[in-house]
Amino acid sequence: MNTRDALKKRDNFLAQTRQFFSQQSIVEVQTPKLLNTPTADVYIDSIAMQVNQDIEKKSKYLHTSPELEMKKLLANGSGDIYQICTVFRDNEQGAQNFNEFTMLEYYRLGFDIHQLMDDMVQLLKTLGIEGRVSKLSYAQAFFEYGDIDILNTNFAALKVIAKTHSLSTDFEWIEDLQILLFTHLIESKLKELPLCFIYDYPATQSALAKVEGQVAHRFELYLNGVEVANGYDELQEAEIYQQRFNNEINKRTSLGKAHVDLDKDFLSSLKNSLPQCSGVAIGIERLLSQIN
């Protein structure tokens, strides 16, 4: 495909996203791209900046995703919203992996996880992919695929399967054990359906997302085996959100990985807590690789 081919069909893409959002009255934003704190994601890097250096040299930080800017939004009563935006990632490698990328970001209120999912397969159709949807739990992959209980088998067994695997058993907790071996024996396997849901993930994977039980409410979907998105029943109340913070910037530490500050301002514009809702982020750049 020439440049110019490639161009209009970016375009494209972008204005039929926009009116699919328009036609279901979901507005879009703009949050800020430079921010005062830097992720807390243990395995997300911020990139820093010096700004207004002839005045008080003070450090900000490119946005690593929308997200907690959009929620502030959705805190102060915007309804259902969308974003499209570049966000900058440090230390990022690999054939699926950049420094810089586009992503689209959009939330429903009064969704579940499910509800957003067959969301996102009209939106799809609209782009034009199409194809046997299918929705798998992340035990049922592991059981169909793996033939292990994820969520009952504890860190030393998995140790024990992984070797079996000639799998690295290097790491301090359950969850980075738990991705590799999904990385190795079933992501593989989901090049066999051209467009998949993986959710409920285990608890230990829970990220930003409500838990219930052993399982996180959350959701990736694969297109012929690339992962395109991340979606969560979202967290509602500050409380939780520091508790999940904390606990990643404890892993940081534990890592020797630079240190982060608890984003208070984020914490504080949760006073009413947020609607419930789902929320969703695909990466622009895979999306598009998957249509013709």
Second form
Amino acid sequence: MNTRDALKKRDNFLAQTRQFFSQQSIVEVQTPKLLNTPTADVYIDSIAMQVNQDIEKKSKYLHTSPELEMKKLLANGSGDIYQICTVFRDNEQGAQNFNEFTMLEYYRLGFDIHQLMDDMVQLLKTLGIEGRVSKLSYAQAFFEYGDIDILNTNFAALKVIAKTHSLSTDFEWIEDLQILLFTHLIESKLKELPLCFIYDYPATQSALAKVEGQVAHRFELYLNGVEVANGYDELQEAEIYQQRFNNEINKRTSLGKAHVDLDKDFLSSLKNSLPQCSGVAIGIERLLSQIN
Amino acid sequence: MANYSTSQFKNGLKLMLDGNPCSIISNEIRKPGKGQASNKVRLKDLITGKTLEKTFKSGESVEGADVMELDMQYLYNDGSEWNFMDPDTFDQYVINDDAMDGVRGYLVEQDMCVVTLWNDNPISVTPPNHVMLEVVDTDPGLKGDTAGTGGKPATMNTGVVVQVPLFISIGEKVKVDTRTNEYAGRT
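Form predicted together with its partner chain structure, per the form predicted on its own context:
Full complex below, order starting with the chain above.
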């Protein structure tokens, strides 16, 4: 594809996306990209910047996702919102990972993850991405493609499985090994599925999604085996966010990674809890690469 | 020997795995959106010649293997050992017959080979891609067949059997590709 055609494809994609949201009265927002606190996420690193060098030097951090800033808006009564923005991540590696990429993030009030997944299918259809839709729970995917009962297999037993597949067993937490097994045993099998949602992750991988019993109401979208989106039934109360952040911060400390402060500013802005909603972040370049 | 972190992995890097020196053939990094990156590495076991696959979590470190590849001239075989010489230092290396599996039939005296040393001990020899070998036994060829269609087995002076065109006869020198064991011409 020549440059002009590639630009037109992207332009058309953005126009169709905006039209899709506008038709449903979802409001486009822009949130700050230069933040006071880096992300707490253990395996995502913020890029630090020195600002105000001539006045009063301080550190700011490029956002790795617009999630927390958008959640401040949601807590303040924004209603359904979306954002298309560039996000920045440090220490990214791999053929499909970059220090900056474009993210589409949107939130639907009152939706659970299944309603949001259905909505995404409509969005993808608008964008010309169609095909058989598969929905597999995380546990089903492991059963079907790996013959593993992922929710009921303990850390030691998972290590034995990893070893038989020549996978590293050098992990401190079970969730990291679950993720490695998923990446190397399951993900490659999803290549044959044009449009596949994996949902209800083990509670150990809850991130910022609501937990119910053994599972977190979280989902990811794979297009022909490529991970393009990650969504949650969003946590609502500040106290639970604080627990999840602290958990990540403690993990960072035990891995010897750069210390991250608790985002007190975000927590205090949740004096009014988030309304019940589901949200999803979609990697635009990866999505575009799937559109002919 | 130094340890190497996954971030230093590159093709050709030599690592110790399960007690054997291995060479990296490919290194694929995967980083899930929420989760730790991992390196899926394909390696060649330099002792057994087998290809293996192993996945490390990013940041893991692995012991390096003290492996060197040197250009050496093949001198002679005294029955059980093979003698090579480093043409720069004139140091001679004696290589045990065990390390010669798969290459015995391609060693021609005076040819330059690559000798792989692990902890200063030779573990394998890579002959040149093409070697000139002499046909010592083959069925008489059909007169007039110059097209090279079909072919027939021919035993070379080194013992290796190569499929050659029908017009090749005993006593001729032929070029053999050591990677595929195929006939590659007469000059």
